[in-house]
Each structure stands twice: as structure tokens, then as C-alpha cells.
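One chain is shown next in C-alpha cells, namely the form predicted alone.
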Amino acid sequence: MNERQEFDVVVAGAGPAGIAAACAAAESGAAVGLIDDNSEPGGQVWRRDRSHAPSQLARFWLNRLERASIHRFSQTRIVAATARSRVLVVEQPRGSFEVSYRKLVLATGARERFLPFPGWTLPGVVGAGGLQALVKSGLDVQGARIVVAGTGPLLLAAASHLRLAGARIQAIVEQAPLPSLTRFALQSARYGKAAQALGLGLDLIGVPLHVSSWIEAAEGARRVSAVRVRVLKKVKTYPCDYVATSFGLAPNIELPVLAGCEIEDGFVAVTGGQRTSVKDVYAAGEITGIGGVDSALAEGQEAGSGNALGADRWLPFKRLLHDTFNPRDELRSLAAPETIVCRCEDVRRSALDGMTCWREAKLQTRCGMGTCQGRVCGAALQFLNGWRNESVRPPLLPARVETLANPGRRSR
């Protein structure tokens, strides 16, 4: 393989919006290269269930996706990019090299959005995707206690997957009030989404759905036992062995921002046709606002054909779930002094009284400096604080050294 291979177009992420915009680039005669850090195309909503055989859709486009002309990168992530130069810089498990691009589709997703509460450090204490990830590929819930809880239409899938594959589900838990998810309801139905509520209500039939309530903390020794739950004026305590929690979704705009493209709160901003504020530099899906997948197939083709074809009906949708399930300003006192809120190195929020933004953080504590690079504590203390982390710089992930020194050098 050469040092660097040059697509005309190359799209990163292979989820449905990534999916779409290869698919509609390569039938349109472009030579496409697909890049993804998972070893199947999916994402996390297609993700390969052990159990389960996938949906109609998702058959549809992954097997469209399998009779396109397109050079897929599983296990590959993109560690640098230069808007400029047009070139990403990619490591695989066996080395790294350079990708070029005349036309780059950024289609990288959201990740699950914690908010810390006391307790939510303890085993057990899991993202509801997350859980339903693993639940996926092998995991045995077979019995298990579990108590979802958060915010968004993510808690009732997860909630009706875990129950499927044998869990016996305590509560939902979620936080938006009756008014807002009654009104969500109805105005949901105009996008086709009412029979998919439909088949999630009938998988949950005599499961307890407490609205207007969150977690107030998670107790255990050596691992999660119990959690609280404040159900209006009171406390209610659900013996559990998982509390799956997800407070919505945040989006990955890390390689944008690295990429140079505009930010409007926090979202990438884009025009007709799905282009950004770069040239030759398009976005699709969820980093553009959190819609679902209908949304994110319509905007991977605009992005991957490069013409406005429509997308744009999923605007008010997209508005609809941010006002119905944006957290509510009570959640952010769930934290107390000693709670942890940045995992990776152990910072507990009272190390962060008196400060005003994200670099302070960063300087006075390692806030966000581990791991996860802020992955996690970032949308965190971004809603607690009101902090924007939008400062990237390469490696967007951990890399080898050889990666960083030496790009296009593989690993034999």
C-alpha cells in the first residue's frame, strides 16, 4: 500500500449518515474512501446485534453500501487533519499513513452526554447506549436488575432492547415533564415516528415510567446495588445491578473543529447542500444537530451528492427534540463538592470553584487532559458550567509516536 491514497471524495464515520453520503458519492462516479474505527460499517445505532437481525434500513443501505465502488478503512482513526493540505493522517492497529481528498464528508457522530451525580463513578454505573452496545455484542443481562434513566427517546430503545434480551427493567427515568414529552408525542407523529413509539411502548408494557424525576444518587460498595430516584416531592429507592443513564447526546466535532469549520452552539453550521464554512468540506448528521437517523440519511446524501435535496424538512424536528429533552437547570446541583467530574484524572468538582472557563480548568486541575480528552467531562461541564471547549489540536486521539513523528510509515 502507498504511503498516501488520494480519493476524490473521503468520508469520515460509517454510520448512516456516513454510510449515505459514500453511497451517493460512489453511484455518482466519484472514487470514494470510507473511514470508521469500528471493524463493521453501522455506527453505534447500527451496530451488529448478535441477537437480532438488523432492520429493514438498515439491511437496505448496508447492503448498498456492500455493492458500491468504495475503499472502506475499518479500524481506522483519524488522528490529524490539514484543511489546507486536504490530507488526514490515519492510524490502523498495523501503522499509519496519509488519506488525500479533492471533497472531504464529515459524518462523525455523537457520543452519549453524562451529567455526574454521587455514585455515578461505581461499576455498573453504565451509558444506556453503552449498555445496549454491549448488551449486543455478547453481554448476558439475562435477569438483571436494571433501572434506566436520563433524558431522550434513546432510554425507551435501550429500555425495550434490555428487556428483549431478558433484564428485568426497574424504571424509567426521565426528566422531561409530562407537558413537553405529551406535546413531543404529537408532533412527532408528522415525521413517521409514531409507529416506532408505538412498538416501544408495547415492549415496555407494565414497566414504571417516572417523568419530571432523575437520579439523585447511586449507592454501592464495590459495585452499584441501589439507586435513588426523586419522583416529584419524593424518593424513591430501586434495588438494581445497572443504572443506564444518558442525558441526550453531544456531538463529535472535534476533527470540524480541527478541520477549521464554523460552530454554532455546538453544532457544526452548514448551508445548502450540507457544506460547512470550509471549502470543499461538508458535515452530515448528528454533529450538525441531533435529529435520528431519518434526519442523518437525508443529509449523507446532500453531503455525498453535494446538491440540496431536501434535508432541510428535518430542521424543525431537530428543534423539537432539543426543547422537548434539554436538561433541566435542577440537574445541574446533582453534583455535590466531592463528586467526581472528570473521570480520567479524578477531579472532583469543588477543584473547580472560583474558576470561569474550560483553559483555567485545564491548567489549574488536568480537567479534561486524560484519556478521554474531555469526551466526557467536557458536555458535562459545558451545561454545568457553561464552559465551550472548542480549542483542538492533533493527535485528536492517543497515537503512537511513530504516527505522530513519521505519518506515512506502516508498521510491518
Given for the second form:
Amino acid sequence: MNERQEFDVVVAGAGPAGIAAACAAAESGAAVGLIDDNSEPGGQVWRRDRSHAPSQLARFWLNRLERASIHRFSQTRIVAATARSRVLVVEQPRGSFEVSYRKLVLATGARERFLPFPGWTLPGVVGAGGLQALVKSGLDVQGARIVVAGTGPLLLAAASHLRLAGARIQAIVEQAPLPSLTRFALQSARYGKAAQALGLGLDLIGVPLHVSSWIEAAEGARRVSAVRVRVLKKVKTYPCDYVATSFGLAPNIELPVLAGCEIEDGFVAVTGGQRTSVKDVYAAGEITGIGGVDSALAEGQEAGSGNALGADRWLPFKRLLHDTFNPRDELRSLAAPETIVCRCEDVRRSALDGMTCWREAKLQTRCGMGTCQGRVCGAALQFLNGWRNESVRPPLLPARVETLANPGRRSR
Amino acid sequence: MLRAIERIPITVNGEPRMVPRGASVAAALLGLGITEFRRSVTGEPRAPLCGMGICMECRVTVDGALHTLACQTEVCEGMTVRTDE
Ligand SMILES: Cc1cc2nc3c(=O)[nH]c(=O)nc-3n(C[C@H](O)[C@H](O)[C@H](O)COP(=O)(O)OP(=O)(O)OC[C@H]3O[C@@H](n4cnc5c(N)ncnc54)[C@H](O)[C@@H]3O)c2cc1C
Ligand code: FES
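Now that the form predicted alone has been shown, please provide the structure of the form predicted together with its partner chain.
All chains and molecules follow, beginning with the one already shown.
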């Protein structure tokens, strides 16, 4: 087996942004490697669904990817990067090796952001996208009672998908206030999103939608059995089998940080043509600001082709998304002193009292040092305490120990 | 959406169970009504949160391999799964 594979362009992440970048680069004649840790391309939004055919947009891009001459590495995770030598260390289920590039496009996307509330560690409290993913991978939710809560357009998308799968959606609980939501609906029409939103709205007729509302607590002995929801000044209790919760998305900036890219307000800073602060390293998609599939595609094409194609027309939409769904300040007090913040190490909020930064918290409580490497509590504490966890050390999880000891050597 | 889903036999905590072919171990266990995948460091029951390989809450033992992510592993005939380890 090759110990090192060389490409003109390497694209990290095969979501919409990475697919668009890889296609644009390959179609202009470059030797392209596309790396993703899933078994199939598509990223978050085009994740394979056993019960539904892919959308037209997904089919178009996946076909284009199929036709382009691109070396695809699936089930391959990038665990380390050294920008100076232009080498990535990658890991596959059966071994690890290196990949070198002249140009690197980072398109590592985003994950769901969770904010802690009392009871959020109970079994049955699941991410909104997470529950969708479980349904796509075979979970039957026929007849299950589900409360969908948090913030952002994904709540409606998840509710609609779960309902189609037979779930009984008890309520949708959105923290954003009605005036912002109305403004969002009106303004997003400009970006061709209105029909989409309307379609979701129609799907969900009959489901109570509470705005300016949030979950106060999930209740249950060994799994969730009900949630208490604050609706204006009242508290309503909904019995349920699952709570699908998500407070927007958090960008996967670990690899960009390792590659030395400058981070601004939590996202990878880019200038014209999606260039990062590091020479010959580009970034596209959610890691440069949450904007959804269309802006990811536009930025990907720009990053892959090296030409400015006007992807910045999506900036106002990204800002609109952020302004509409940025969690309100009241949510900072949702987590009680005894609420667990770091689920890997069971660190309670009160254990962090008086601490001023991540470093202190890690040293004294092991917060963020468990197996998820702070991927869940990091985004929560950024919101709760304003802490930024921007020091990333390789290997990016989950790497096997021998990968970094002997890059290039394959294990059995 | 009634379609015949083929079921395959696996063993969960020592008992024979039937689960949908092609499902992830996480989806299969939840489908069986099992919600305690692992114990946290202070002994709380935990189950999948993210569904996509990030949170590590879905770790179970699959065919003897400890700490296997149930949400990232597909069931196969004859598989042995243990929770709560
Ligand atoms: C659960 C969920 C559901 C969503 N649903 C919708 C929706 O319905 N509609 C919509 O418009 N948007 C949706 N989004 C928003 C979504 O982020 C964007 O629409 C779009 O998928 C972003 O594209 P991307 O290419 O930037 O990132 P992603 O689609 O997130 O793709 C990034 C890819 O990089 C891979 N990756 C990351 N790090 C590494 C590494 N170190 N090594 C190897 N591979 C790596 C990831 O596994 C992933 O496949 C959803 C997001 C989430 C999290
Ligand atoms: S459910 Fe989060 S890693 Fe499996």
C-alpha cells in the first residue's frame, strides 16, 4: 500500500461544499482527492435515507461527482494536519497513511449545538438532527410522542420528517420571538427559501408551535417521560417518548485550527475566493458561517475553482439566520447549578463556578477532556460562559494510538 | 409507509432478538425498547444524543469490542451486543 498519496487538490469533507469544490477542481483538470469519514458522500444534508429518494439537488451533485475524475476516500478520517509540509494524516478502519496536497480545501461542515437544561442527559433526549439520523438508519418512530425544541430552521425540517415517519409531534418549541421569525420568513423569500418554508409549514398543520418558548426541564426516572415547556409566562407539561432538541449548528473547526487557519467569531475567516489566512488553504460551507446547503454549494465551487463566483451574495442570508436564531440570553440560566454540562465526565455547572477559562476548567474538573473531546460541551460553554475552546491537539478523535506513532504504517 | 422490513437475529445482553436488516445498532436497540446504552462516570443511564458519531453516548460492546459507537455500526446476522458495560 502507498504510504503517501499526492494530489494537486485535496478536499476535506464530502458534504455539499466539499463535493462542489472537488467537482470544480477536477473539471478544471486537477488531480483531486476527496476525503470523508462517512461511507458515502453527501455530508449532513444529503445523508442516505433508507425510506426516501434523494432530492433533485442531491441527485444532480452526486451524479456530477460520480462523473468527475476524483479519487474518493470514504470512511477516512483526517486526524492531523501540518500546513507547512502540506501533509494530512488520515485514518481508515484498517490503517493510516498520509496524503499530500498543493492546495487544500477545508469543508468539514457543522454539527448540532446542544444547550444543557435539567434532564437533558436522560435517555430519550436526542438531537433533532440526531433523531432524524436514527430514523434514517432504521429506527421506527411510528406512534411515538415527540416534542421538538430548541431553535432554528432545522426544527421544522426535523418535525416534518419525523411526522412523515409516523411520529406524533406533540409540540414544536422555538425560542426565537415571533417578530424575528416573521422577518426571517419575509426576507428569506429573497433567497428562494420561501417555498421551502411554506412546504414545511403545510406539512405541520395541526401541530402546536410555541414561539418565544423553551424547555425548562425534561422529566423521567430512567428515561424521559415528559417535558416542561415555558410558554410566555405559563408552564405547560407534555408527556413524550422522545425530545428532539437542537439549538442551531456549531462549526467543525478542529481541523482548520490544526491547519493554522485564523478563526473569527468562532468560524474560519475567509477573504475573496474563500481563501483562509494560510497560503493555499481554502475553506467553504458551514465552517465559514452557517448558511445551509445553497451557500455551501456556492462557496465550494468558488474554493475549488479558485475563481470568485459571487458566493458572497449569501453573506446577508447567513447574517439573517444568525440574527433570527441566536439563542436569547434567558437560555443561559436554563442549566441549574446541579445540571451536568460535560456529559463525558459528568461535570456539573456549579463545579465551574468562579472559573474564567477553559484551561482552568479542564485542569480542575476534567470538563471537556472526556471521550468526545469537548465537541458537545464546547459549544454549550461558549454560549453559557463565553469560553472559546480553540486549542486543538492532534489526533482528532477517534484515532487509534498507532496512527500518530507510525503514520504510513498499516496495521492489521 | 407499510413495507415489509426483513428482520435478522442478533443477541442482546444474552437474549436472542430480531432487528431490521440494515439498521444501525443504535436504531435497533432503541427499536427494542432498550434505552440504557451505557453508564456515565457517576452511574447515570445514557443513550444516543447526536446520532452521528460525535457525542460518544451510544457506546456499547459489539462482538466483544468495548466502546463501539452503536450509531455508526450496522447490525449483522449473529451479532452479539451488550449494553451497560
Ligand atoms: C443534523 C443536521 C441536519 C441538517 N439538515 C439540513 C437540511 O435539511 N437542509 C439544509 O439546508 N441544511 C441542513 N443542515 C445544515 C447543513 O450543515 C448544510 O445544509 C450542509 O450540509 C452544509 O454543507 P457542508 O459541506 O458545509 O458540511 P457537511 O454537510 O456537514 O459536510 C461536512 C463533511 O465533512 C466530514 N468531516 C468533518 N471532519 C472530518 C475529518 N476530520 N475527516 C474526514 N471527514 C470529516 C463530515 O463527516 C461531513 O460528511 C443540517 C445540518 C445538520 C448538522
Ligand atoms: S449517538 Fe452520538 S456518537 Fe453515537
